[in-house]
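Here's a solo chain for you in structure tokens, the form predicted on its own.
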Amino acid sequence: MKKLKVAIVGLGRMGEAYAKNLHYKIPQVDLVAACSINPTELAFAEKELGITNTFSDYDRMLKDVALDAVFVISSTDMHATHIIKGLKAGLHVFSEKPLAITEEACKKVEAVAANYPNQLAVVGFVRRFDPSYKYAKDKVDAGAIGKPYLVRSQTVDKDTIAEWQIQYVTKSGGIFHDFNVHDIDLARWFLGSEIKTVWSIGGAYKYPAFATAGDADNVMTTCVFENNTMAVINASRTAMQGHDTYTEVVGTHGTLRIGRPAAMNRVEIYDQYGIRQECVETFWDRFEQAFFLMTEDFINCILEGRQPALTLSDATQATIAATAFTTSFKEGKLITIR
């Protein structure tokens, strides 16, 4: 069996999870190199994964190690740079979302990628690979709910990681890029159109430090699409119950609800607090299978010589919309994208 020589840049909480999938679960991969500016993360790669080629310098890793592909799981503000350098080094490149924080940076990546048509460049929108979301999309495409005209979607994290995110927003582009880029991609996917206008509201209701950083802890956006369909998209950093992420697709003949309630399992607890279900704790608890399927699909696309369903244009459109959400929120007005 042919194995791809793969490297990873970025070994934070997401990078560590990707590295474990690549190392332990995908036999077609030989994870031969890792890069991080954090010595603790490199120690994890060496001790836990047995990677001997570890680097704090991305350029040196690309130069010194023979590779087929690189996974970019670095901070959001470095995605575009790391993707471009990977492509110019002759590699297939997978990157965590978003592609970049600005439309200009996204377009630059697209322009570079166009010069390397035999190399894949993919940005991961993991929910498209979740079996429940895929099943819902197949239902929509089959006409099961008639014509879809409204998407309600939210990304909600448990309150326990909110304070950690205060530092993270300085590099992530803020709540709309970090959270709602997923919901934007799903709305485009289900409604088959591009966003035309947006209106975003919200605030730092529980953690004023987000406002100091120019961001928010809870937001809501209404969208109108070019085909006159609609979306209502929410984000929250302060949920007490857990990772309460879900999507609803409303059509002329029915409705699909994906992930609501965001239950950990099918057990109902009857006790002194009443009747309840426990919620999934984190995004990884909810989408662990989807992350594996997405990673596996990218590797199989390389080995089978096929194009992935997700394109860089999809990623660019998500960034364009997330930027418009951010502008609308900060300026307090309706933003027209097209």
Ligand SMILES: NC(=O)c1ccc[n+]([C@@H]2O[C@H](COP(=O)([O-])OP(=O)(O)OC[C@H]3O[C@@H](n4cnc5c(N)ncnc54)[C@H](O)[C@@H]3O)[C@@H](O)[C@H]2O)c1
The other form holds:
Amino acid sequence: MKKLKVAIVGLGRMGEAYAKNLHYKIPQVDLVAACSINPTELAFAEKELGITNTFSDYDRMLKDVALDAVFVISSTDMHATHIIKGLKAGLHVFSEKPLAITEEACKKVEAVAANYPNQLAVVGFVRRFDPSYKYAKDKVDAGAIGKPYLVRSQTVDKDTIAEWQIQYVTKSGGIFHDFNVHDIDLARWFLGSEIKTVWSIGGAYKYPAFATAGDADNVMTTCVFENNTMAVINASRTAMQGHDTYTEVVGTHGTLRIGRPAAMNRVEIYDQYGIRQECVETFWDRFEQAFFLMTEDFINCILEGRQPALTLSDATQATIAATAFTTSFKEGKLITIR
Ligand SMILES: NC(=O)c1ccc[n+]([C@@H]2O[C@H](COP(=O)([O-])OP(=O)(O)OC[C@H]3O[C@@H](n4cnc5c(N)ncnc54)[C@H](O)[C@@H]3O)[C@@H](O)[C@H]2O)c1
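One more: the block was the form predicted on its own; return the form predicted in complex with the named molecule.
Whole complex next, starting from this chain.
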């Protein structure tokens, strides 16, 4: 079997999980190099994954190691730069979401990618690979709920990581780019249209430090699409129950609820607190399978010479909408995108 020589940049919370998937679970891959500005993370790659080519300098890794592809799992502020350098080095590139936090940076990546038509440049929107989301999309496409006209979608993290996220805001672009970019992508996917106008509200209700950082801990947006369908999208950093992320698609002949409630399993507990189900704890607990399927699909696209369904333009549109959400929230007014 032909194995692809793959590198990874970014070995943090997410990069470590990707590196383990690539190393242990994708036999079509040799994970031969890793890059991070954090020496502890490089030590992990050397010790746990046996990677001998470790670098703190991305340019050096691209120059020194013979590679087929690179996974860009670095902090959001570095995605566009790392993708462009990977493409110019002749590699297929997979990047975590979002592509960038400005339309200008996204368009720059698109322009560079257009010069390398034989290399893949893919941004991973993991929920499209979750079997339940995919099943729901197939149902919508088959007309099972008639014409979809409303998406309600939320990304909600457990309160326990909120304080860690305060530092994270400086590199993530804030709650709309970091959390709601997923819901935006799903709403575009299910409703088959681009967002026309947005109205975002919210605040730092529990952790005032988010307001100091120009961000929020809870937000809500209403959107109107070009085909006059609607989305209501919210995000929270302060849920006590767990990672309570789900989506609802309402159509003229029915409704699909995906991942709601965000139960850990099918067990109901009857005890002194009443009748209840436990919630999944983290995004990884909820989407672990989807992360694997997304990674495997990218590798198979390279090996089979196939184009992935999700394009760079999809990622750019998600960023354009998340930017409008952010502007609407900060300026307190309705934003017309197009
Ligand atoms: N799809 C999802 O549900 C999901 C969930 C979490 C994070 N993410 C995305 O994954 C990305 C990484 O998030 P994280 O939580 O792992 O962040 P993190 O802060 O834990 O890790 C960031 C990594 O980037 C590396 N890095 C930063 N600048 C670098 C540079 N100049 N050169 C080389 N390496 C550099 C750091 O060394 C670190 O390894 C983010 O873009 C985030 O949006 C996606």
